[in-house]
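A single chain, nothing else alongside it, follows as structure tokens in the form predicted alone.
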Amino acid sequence: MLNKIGLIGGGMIGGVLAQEVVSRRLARTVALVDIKPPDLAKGKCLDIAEGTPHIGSDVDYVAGKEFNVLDGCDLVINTAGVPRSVRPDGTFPTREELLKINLKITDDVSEGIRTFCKDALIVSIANPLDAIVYTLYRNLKPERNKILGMAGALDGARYRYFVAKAANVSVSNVQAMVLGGHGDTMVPIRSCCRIAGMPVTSFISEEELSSIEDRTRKAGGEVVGLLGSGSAFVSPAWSALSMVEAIAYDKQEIIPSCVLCQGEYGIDNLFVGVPTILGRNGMEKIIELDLTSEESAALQHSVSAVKTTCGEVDKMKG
């Protein structure tokens, strides 16, 4: 158990996180900050707190519109950002417009962390994931083990679910790994996919696997299309909490995470999704897999896309 976990953003993902941190007793105190009036953060936390007698949780909360509620946090989960929502005239903001808005929000988040919990571990969920994690690092310059993006944990869970349904087995029997950037260039690693320790190809044809892997890359958009408004919120929150539990309980668990690579996989000074051992210190170690030539090429293609995105960040921020 940690002493205090901070949550930045009280929207759909932030609300699930607040509820789950309390129910799983991951910290003695949960702090939630959100600027939405009249006081969204306090309202959500009070609602959760009033239900704690039913689950026997004595986790406390602090909440408000200002970053001072994060004072002394051991770990912060960042969800702050605006989604790509339709305008009144029916058009959507461009990718560049959305990135510019979310970079400004991330600058505010960075200042809040720097002021009130500069030594906290950071797990960021906000999109565009690769750009936001890079910006947080650019602004705060933390030790590289202390900042992680949640991407592979979610993408891998989606891959596992689709494989389990196709093979008609329990999701707990499936192990899978998705690396690279958090977008259409992500790389499901078929050579690492196992069902109860056996190769996935013993259960599912290569043609169906290719379809599953394509669906995995587009899974976020599939949920958005079905919802009609907003995006996935439960699965991203649970995925981030898997990372937080590995840290809080020093589990030394291997979870693909967006971390700063410094030579691993031939990647220099970029945040890319790679297999990572998570424990008390955050990123304990990066695991370098023996990839097939096709997987290695796909990963390098994804790295190129991440590099382009980070270049856009540098250009916008000067």
Given for the second form:
Amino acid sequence: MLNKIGLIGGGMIGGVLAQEVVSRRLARTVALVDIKPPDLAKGKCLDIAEGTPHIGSDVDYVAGKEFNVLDGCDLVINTAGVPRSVRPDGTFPTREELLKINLKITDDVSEGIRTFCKDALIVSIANPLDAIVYTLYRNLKPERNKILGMAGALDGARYRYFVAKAANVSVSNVQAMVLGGHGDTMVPIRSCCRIAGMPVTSFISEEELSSIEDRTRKAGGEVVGLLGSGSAFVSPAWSALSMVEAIAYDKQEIIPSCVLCQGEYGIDNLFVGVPTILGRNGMEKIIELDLTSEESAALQHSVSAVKTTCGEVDKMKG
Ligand code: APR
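Show the form predicted in complex with adenosine-5-diphosphoribose, please, because up to now only the form predicted alone has appeared in this conversation.
And the full complex, kicking off with our chain again.
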């Protein structure tokens, strides 16, 4: 159990995170900050707290619109951002405009972390994932083990779910890994996909696997299309919580995370999704897998997409 987990952003994902931290008793105290008036963060936490007698959880909360609620957190999860939604005048912001807004929010988030919990481990979920993680790093310069982006945990879970359904086996029998950037260029690693230790191709045809991998790459959009407004929120929250549990219980668990690569996979100083061991220090180790030549090429392609995004951030921030 950690002492205090901070949640930055109390929207759809932040709300599930708060509820789960309390029900799973991952910390003595959960802190929630959200700028939304009148006081979204306090409202969400009070609602959860009033239900705790039913689940017997004594996890305490502190919440509000100011970052001081994060004082002394050991770990923070960042979901602060604005989604791409229609403006009052009926137009949509461009991708650049949206990135600019979200980078400004990330600057506020960085300032909050720097002021109130500068040594906290950071797990960031907010999109565009690769750009936000990079901006947090640029602003805060934490040790590289302390800053992790949540992408592979979710993309991998989606891949595992689709494989489990196609093979008609339990999701717990399926191991799979998705690496690279958190976007269209993500790389499902077929050579790592196993069903109860057996090669996945003994259960599912290559063709079906290809379509599963394609669906995995587009899975975020599929949910957005069905919901009508907003994006996936339960699966991203649970994915981040797998990472947090690995850290809180020092599990030394292998979960792909977006971390600063310094030479691993030939990647030079860039945040990219790679297999990591997670434990009490955050990222304990990056595992370098033997990839097939196709997978290596796909990873390098994804790395160039991430590089372009980070270049955009550098240009915007000067
Ligand atoms: N400080 C604190 N909270 C902020 C700030 C800020 N500077 N700016 C925005 N927020 C809050 C918003 O008020 C909102 O409640 O962040 C919250 C974001 O919540 P939602 O819009 O409901 O978004 P959610 O579905 O939770 O997703 C959050 O994760 O997966 C990504 O693409 C998703 O970037 C998005 C993020």
